[in-house]
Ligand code: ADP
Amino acid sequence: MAVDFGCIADDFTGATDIAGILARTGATVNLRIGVPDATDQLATDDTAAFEVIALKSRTAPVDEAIAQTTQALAWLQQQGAQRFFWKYCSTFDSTADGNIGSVSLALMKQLGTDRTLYCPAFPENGRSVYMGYLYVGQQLLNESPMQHHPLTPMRDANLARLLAPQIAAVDAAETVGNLLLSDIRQGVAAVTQRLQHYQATGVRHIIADAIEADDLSVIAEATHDWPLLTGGSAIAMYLPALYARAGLTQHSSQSAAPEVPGAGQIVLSGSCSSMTRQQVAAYRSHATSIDVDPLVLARDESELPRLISTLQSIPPESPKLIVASADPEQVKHVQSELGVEAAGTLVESALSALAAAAFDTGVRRFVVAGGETSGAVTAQLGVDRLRIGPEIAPGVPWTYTRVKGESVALALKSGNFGQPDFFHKALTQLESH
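Coordinates of the preceding sequence alone, form predicted on its own:
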């Protein structure tokens, strides 16, 4: 099947987020982990109308992020894709140097397009943009818990101020414009007129307001034929129907969900977000908990084997919770002792080793919280492709794959997504399918 739409996500949970949103519409969706090998005939023979590629580039050096993303774009182009989406977090997560703008420019150049849209809003999950300012619930981004994110602390809610330096670092002539709610609420014609004005005046980067689903619908209708859109997953929900209406895709239904794997289960939490910490607290009463302390791991080489031994002593089907989440002050302390990168690498390595040990004991159902953790776990398990199943919460579907010939289910959750009962809800939902 030729690919109609290609999405490139800057982390693993973001990829499952947009894949789940697309699958919700009935679209046929593949999710691939990492850039597929162009010489792998299996990768090219079994494509879907909507292909999503998950990278681990959000906090990578700019040059590395650009290289990964443009390689992914080249593979999607080889499969026939004509329209593309650059997926980043709905909270615009970015390091100080920033990959969102620089990668967008690289994609624009490779596609030969003179404009793109930035639309991180996800009203269903409480992410909205008004007058160019990003809100998390009722809080400005910089006043939300995202200000304490250990890798991408967000200290400004003004998206133009965040984006402009990133694109100016590549090309000082680039400028940013805002597509305001006042235009969007007047409908598609008004939005189209505003976008045409920006095109005529050389404004190539447009940040869209949106506070309700209807706003996204209008924006999508006005821009769905652009070669490149960027943002959170919510606006992508409208694309399959728009493509089908325009005759741009063979919009088909998903095949039946695969069989539910064996009963062994585990939750691995590496995210330090406020919501994930609430989810950990809520799930402790349902599961046997094992806490991972990076400072102990760093000074005692016997700690990881001890944790694995403890895990192996718990029956596979018993609920288990592996926790490396911590509050902002604890995170700062660990980072000051070990360094930011070293602390993150140590935790990811431990959680991925515990995931592998869990699989070896018979665990086949994995819930993983945090983008970095999800990347480490899927890499350790050797996962390179996922089928998209039912949504657990907006932006978080169950996904299915095979590991060493065994059927495995994974829920890869962005740290901020879901409600406090998410872990219990996810595993209970899997029982009912």
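Switching from the form predicted on its own: structure of the form predicted in complex with the ligand?
Below you will find a single chain and nothing else.
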């Protein structure tokens, strides 16, 4: 199948988020983990109309982020895609050097296009842009908890001020302009006129205001035929219908629905976020729990085999909950004993080993909580491509893949997503399909 639309995301759960939003519209969507191998015939035989590639480039050195992203673009171009989306976080997570602006510029060069749009707004999730300033709920970005982010602390809410140096570091001649709400509220014709003016005056990087879903709809309509758009996932929601209306899709037929996998099920929780801990608490009464204690794992090498044999003693169809999640005090204690990185890696590899053991006992339905944890589990199961299914909660779809020839369903949830009943809801939803 030829690809209509190629999306590149700078992290895994961001890719799941946009893939779920595209699939919401009925489009056939694949998510691939890492840049696919151009010589992998299987990969190119199995493309969907909408292809999403998940990278891990958000905080990578600029050169590396550019190299990964342009390779992903080249693969999507080879598959026939004509329009592209560079997906980053709706809180514009980036460092002073990049990678949002620098990567956008590299993608523009490779596509030979003279302009792009920056639209991080996601009103449904409380991210809005007004007068070029990004808000998280009622707070300016730099007054929100994002100011303390360990890797990408956001100390300014003015998107032009954030973006300009990232672009200028690559090319000092590049300029940034704002598409303001005053134009957007006048409708598509006014926006098109403003964008034409920017094009005529050589302003190539346009930052869009948007505070409501209708604003995104107007912006999408005015820009959907551009080769490259960038932003959070919300604006992408409008693209499939606009492409279909404009005859920009090469096919409309849906591919066959993926085979529903066997009944064996498991929930693996490696996120320590407050929402995930609520979800764990709510699910305990539905399942047999196995608790993973990093300190015991670190001092006793028989602990992991013991956990695995406990798991193997539970029938695959019985609900199971594997819990590493702990509250901030406990996590701090573990990290002070083992080191931050080592603690994370130890837990991730234990949960991955348990996931693999569960697969071997016949488990085919996996719910995984935690972005890094999801990355580790998918890597352990050898998963590099997922077909996107129905959404369980905003930003978290069921996904389907094959592991060792077997059909498998995975729900991969980043820490704060979903409501307290998420685990039960996810598995119940799959039963009704």
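Values in this document were obtained by computation on a predicted structure and should not be read as measured data. Residue numbers count along the first chain shown, from 1. Only the largest set of C-alpha atoms that superpose within 1.5 Å between the two forms is called the rigid core.
Annotation: Cα of residue 312 displaced by at least 2 Å between the two forms, core superposition. Taking the rigid core as fixed, one finds a CA shift for residue 294 of 2 Å or more between the two forms.
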